[in-house]
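Quick heads-up: it's one chain on its own, the form predicted alone, in structure tokens.
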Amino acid sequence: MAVLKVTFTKTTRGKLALVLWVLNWISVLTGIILFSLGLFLKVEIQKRKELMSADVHSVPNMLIATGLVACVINFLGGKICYDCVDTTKFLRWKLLMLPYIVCTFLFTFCILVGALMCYSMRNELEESLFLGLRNAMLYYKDTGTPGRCYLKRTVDLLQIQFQCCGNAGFRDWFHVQWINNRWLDMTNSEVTDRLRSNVEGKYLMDGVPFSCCNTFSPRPCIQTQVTNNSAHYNYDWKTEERNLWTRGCRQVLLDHYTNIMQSIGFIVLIIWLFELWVLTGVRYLQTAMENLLRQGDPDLESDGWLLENSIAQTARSNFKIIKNLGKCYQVDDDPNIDVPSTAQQEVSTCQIPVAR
């Protein structure tokens, strides 16, 4: 029993691959806005690759090639559907067109993956993140070393514009030496003590970089001695963070990202289900076309449906075929594999001896 059977006379067929027509033209723009998307992913994510350890490009990257693909299918489709106005037209479209559909359906849940993947993306993103700020927290005082000398800029940058400080927060520069020592005064007893005083002979102290201040703070940025509340005039460091940026880059970065994801991963699902209607009218035309072709009449009514039988058959058809198309390379099937050949027989013929 059919799935989901429709008849379609001439004039619904007609109008039905009209709207096929212009739906898959439709669908070519639907490709040019999965290729900006992941393109336009690609490049945010390719701003900040210096603060990332791994690469986080499968989402774009995804997005791209399914963007790409999706005008090819769709203009073909487009071309296709047309011709389908006309029965003679569709006569050479007819071996095309089972596995056009089987492609754009590959397709399709091509789309449904690259949508799911953006919701996916976070974990991943997050741990790169943590990673390349730490590695860029612990190089931002090499400004001389070549390969390194940007990573103090992209930092301060990153600090400014997003309002953050740190990896998960300010305390993370009390744990790394962000002053190069050519800048430190090695002269100085205090500064010697601090060098001394490390195992790794860092010069470690309470202080943050200058773009971790927060501008909208009511006195003057403390970025030194930040947890010596006698240094500064009636200062409370556990009560005045306000002073300092308090939330970390990782999670601003994290939720910058989570938010162009979602919005991107939002915008696919709404083309998939798109192009997962397209496919199903196809998929009658399809069907509606060749049934009218064994009828013999183009002006007759015809039945289109999604599946020729039911789930459970089509399923057991298909393993079937699957389970045949293994045995066609199987030798000891071969039924001539242990007969032997005109030449052995000649040579057998040949041995046997003559009676005199």
Given for the second form:
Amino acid sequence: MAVLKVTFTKTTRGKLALVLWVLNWISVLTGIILFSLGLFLKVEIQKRKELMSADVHSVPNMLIATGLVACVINFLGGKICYDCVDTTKFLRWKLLMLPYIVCTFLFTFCILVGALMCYSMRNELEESLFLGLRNAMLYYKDTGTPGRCYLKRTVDLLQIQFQCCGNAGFRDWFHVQWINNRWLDMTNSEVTDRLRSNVEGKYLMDGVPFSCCNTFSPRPCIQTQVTNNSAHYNYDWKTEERNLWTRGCRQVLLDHYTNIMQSIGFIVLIIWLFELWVLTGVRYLQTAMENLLRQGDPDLESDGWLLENSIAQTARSNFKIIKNLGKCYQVDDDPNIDVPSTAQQEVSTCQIPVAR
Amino acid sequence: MVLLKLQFPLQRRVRLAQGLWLLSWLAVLAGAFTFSLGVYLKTELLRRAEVMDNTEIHVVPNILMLVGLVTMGINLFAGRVCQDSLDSARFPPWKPFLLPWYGLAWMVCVWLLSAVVLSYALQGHLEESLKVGLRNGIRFYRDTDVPGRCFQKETIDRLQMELRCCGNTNYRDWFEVQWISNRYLDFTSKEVKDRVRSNVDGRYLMDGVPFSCCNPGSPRPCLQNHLTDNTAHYNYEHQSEELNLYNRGCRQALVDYYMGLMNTIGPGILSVISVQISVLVSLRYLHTSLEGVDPENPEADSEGYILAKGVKETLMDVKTTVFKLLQFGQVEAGDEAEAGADGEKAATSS
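Right, the form predicted alone is done; let's see the coordinates for the form predicted in complex with the partner chain.
Once more the chain from above appears, this time first in line as the rest of the complex follows.
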């Protein structure tokens, strides 16, 4: 009982082959699109590498690899489908057809995995950004330390460009010393008081860097003594909303990347559906051509199907094949069976049924 | 003395027509390219329109847009003409339009060249316009509660951060302006009162700059206030400090930006001019070679040229034609006057 059997005349077979040839070439283009989407995502992540604690390269690498494989497989598929119009040329590809279909099925599955990974990358990214931003803020002052000297500029430009401040909010800056000791006058009593006021001897203050300033504020930016109402005229820090950026950079960056990945995931899902269509078409063409060869006459009708027997039967027969692959070299240990000579036994048990 | 005469056998005429057809389509694309360059330049100028005092510089993108459209039109016409050129029945209706077409194509080239020249010549005007616009922007920076000026602060802040510049000529321009609104100044404080009284106009002037002048590349957290006072900050020498604020003035930054744009656009326009001139020359050759074809023997060789006589003689011809037209008008007027005088004489005598 074949699954979804369709009968093909000679002309419909020819048309199917031509249509699949065109679709395979379109698939090469979609493979290039996949590759470029993966590359774009990789570049976007690389740009903010300094703000991430761990590399989140699994998704872009997957997309790049799948894109390349798609191009190769669909290029081959195009060639095969073009030759399928003519029965004589098809004989060249006869042995390669089933492995080709299996490979196409596997790589279509990989595209689906890639699309789903795009949506699930968010958690990995959030963790990485949280740690990365925390470290960046800790090393903000280390403009004299090699390897960290550009972190100040990176964080400042990030806060200006994305209109955000700190990790979760501007208060994160109150918990780190973001002014280097080089610029602190240690003879000044105010500075020494502050240093002594906390356990670790850090110069903490309720001030933020200039990059946290909100450009839409009607008033010149208040960066220092942000929580002290009496330090500034006509200022109430609890009601003042436009002075500094209120959003945290972690949330902003996460939203930015999530948007990119949602769009990419959507495009990859559409590509996956398209590939599924192509796979179905190629399977029908393969089974139709094989049945044709079995019949012998190239002008007759032939049947095409997705699976020769029903799904349960195919699963059972494939399972038996896999079991028998192992059995080839096993000796049966049942004591009730009369064990003949070893040479005879090898001949009788090593007949592995040929898969269709 | 014919100018630049060439022989055109049939095969050459055919190839000239085909080549001209392709070239005219290339020229249509070049016209579209010119139009889009004009649009791009105009949007870039409009983006910073708030810090420009006048719109004189807009003449350059306007010319480019107009000339781009005209170029597309005339080259579509040229393509159509050369499609019909090899058919002796369809070509004659186009002939009377060719002379005005040459004039128009020549004008297009002249306008494009003038656009390139103007883009460099108007640099002084642009700088002047920016000087006045930025000065006003800095003066009205604090007026965030005055309708019509409430966005100046945001505009200037964004400009300084995006172009990495500070003030008009440099950061000292901020020392001469009160950029903090009176709303945020405590007039009961002695320090504020002293500062306000220290200058004739009663303005709160200070040696400080807005936060948007801060350079993110500085190794030290930004120093915005008491910039000229070395004792106000630890380990600070204002004469040698270069990285704290942006050193460039915004006027210079904007002029450099726009001149950079014009420098990139210039070669593109020059190549469009060369394409248009080649279309003009090819069409002229095609036109004259087809005119020289003997109607009884359409496949014979013919001659093509740019001008029938030399340049000087053609100019003299044009001058005499123009004078004749003027004189023709004058003579007519003279006749009418005489006729009028005769009529009067007849009326008075009768």
